[in-house]
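Consider the single chain below, provided in structure tokens and representing the form predicted alone.
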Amino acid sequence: MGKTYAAITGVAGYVPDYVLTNAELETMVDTNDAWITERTGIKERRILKGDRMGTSFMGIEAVKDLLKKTNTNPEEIDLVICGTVTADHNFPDTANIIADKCGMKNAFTFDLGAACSGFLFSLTTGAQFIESGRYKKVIVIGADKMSSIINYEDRSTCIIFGDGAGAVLLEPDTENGIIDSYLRSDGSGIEFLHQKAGGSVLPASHETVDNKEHVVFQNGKPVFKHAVRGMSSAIREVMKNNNLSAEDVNWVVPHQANIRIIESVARMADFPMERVMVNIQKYGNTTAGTIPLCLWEWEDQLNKGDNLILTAFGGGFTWGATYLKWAY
């Protein structure tokens, strides 16, 4: 029998209709359009907004259209992964409320906090349990609210994060799927992207509460330094593991973190930026939701058998690529 992979075989997202525009923030906050444009290349991203409305509400939307697309009984699906690190809740995890709000009552559940590589370790996760043979259908979601976690007075994080959803289907393929990984991390990295209060480490008191410390804290030149290089040096090595070539591959779907950094991951990794997707012009960084909302976006540009490298970079530090082949 020949090698058994994990395919997408749909993909779904979802993003709220409320629209944070840079004009907006301009009268929140000591910013303006041309500062945030160059230092980002983000024009708007979509806010949550809603009475108890968490990250959820829009893994739930996103997974519904998912189903619905790919004509899945939801009673089929073995495994749900939930790629965030704003859960609904301490626990239950996030993944058990979409499953038990879709329908999916034969799937077992569990979240996967990895910051912005969340969905791409969790994608690499669910191809496991594909693989090995082990289960027939697994879907993967990467879904933020940030906005529950920025503090909208500092204008070093509050313009950069948005709220989105996206999702994807894996099943059994002999051709095409998930071909390679590579995935790193390096813990030392909390110095500079974290949240300092709300673990076990530094429960919820007033005083946490008052000092704002349940929000995103982020040393931007760090970051910028250390993603180019997780990213690049990532896709460098899944290309060597597998003789790929530039020309070989057909996309680059990064991380949209900042303009900047997918810009000099595409130079160093010689990659044409218009074979690179970009959306965070519209939607800013979404966290584990911003790789699933690209190919989300693309659909409709990819054939199948195109080779994809999907690279992403998130707080702790966390790193990595996937090459995939696309199965339709």
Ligand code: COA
The other form holds:
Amino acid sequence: MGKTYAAITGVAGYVPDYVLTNAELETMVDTNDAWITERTGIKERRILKGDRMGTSFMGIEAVKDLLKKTNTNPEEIDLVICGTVTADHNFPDTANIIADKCGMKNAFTFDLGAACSGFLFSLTTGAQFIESGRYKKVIVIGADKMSSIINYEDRSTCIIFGDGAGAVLLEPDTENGIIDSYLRSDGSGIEFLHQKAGGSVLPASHETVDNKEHVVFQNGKPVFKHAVRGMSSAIREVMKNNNLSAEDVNWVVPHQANIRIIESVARMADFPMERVMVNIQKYGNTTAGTIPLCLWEWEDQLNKGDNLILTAFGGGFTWGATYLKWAY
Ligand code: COA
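Starting from the form predicted alone shown above, please give the structure in the form predicted together with the named molecule.
Full complex below, order starting with the chain above.
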């Protein structure tokens, strides 16, 4: 019997209606459209507004659409993984809430962290359950409500992040699907990118709220350098392991962190930008949401058998690349 691959057989996404433009940010912090555009490539991002609206809201919208467009009975889903760093609650997991609201009664569910690499790590994890033959239908979500952990008085972070969610269905395939992944972590990266309070090290208190410690802390320059190095080296590893040259790859799907990071990674891996998916100008960095949101947006342009390399870098540090053959 031949190998069983975990193939993406459908993709869906959701972004909130509210558009936070660079012009509006100019009224909130000392910044301007020209600086943001030149330094990041971002023109606008989406923000989930409304009382008690969490990450699961966006995940539910994406998954409902995914189930509908793939004509899938929710009770057939075996496993739901949600990559996120902005879970609705510390517990239960957001994947749990999404499964309940979408009628996926027979699934087991869990969240996976890994920050901006959350979707890539979740995809590789979910694929194992299909490749082993144990399960037939797995949903992998990347979703983050970054606006819930952003200090809108900090101009170095509030311009970058946005809210959004994407989801894919994984099913067995004998020809196409996820071929290979190269994933890495380096915990020493905590110094440059983390959220100080709200976890067990520094639980929420009046003091942590007053000190604005429940938000993203970032030292941008080292993160930038590590991101370029991490994603380009992961792409190189995956290409070498699978005897791929740049001409063999139809699309590179990079995490949308900064247009200058994406361009540097493309240059180092010898990919023309025409074959690199970029939508950062519209959505900013939605953390675990960026890669599935790109796949969702480019779905119509993808053909069965296309070679795709997905790559991400995030807090942790975490990074990696996945080589897959598009299955439909
Ligand atoms: N508007 C205007 N000026 C700003 C600004 C803003 N929003 N944010 C910072 N500046 C200023 C700084 O204060 C600094 O001024 P100074 O020279 O007077 O001190 C100057 O611009 C340069 O700041 P610096 O931080 O060196 O800019 P940069 O070119 O490194 O760009 C980032 C900052 C955050 C855009 C960039 O470092 C980056 O994208 N890093 C990676 C972030 C990332 O991808 N994170 C997610 C990882 S998955």
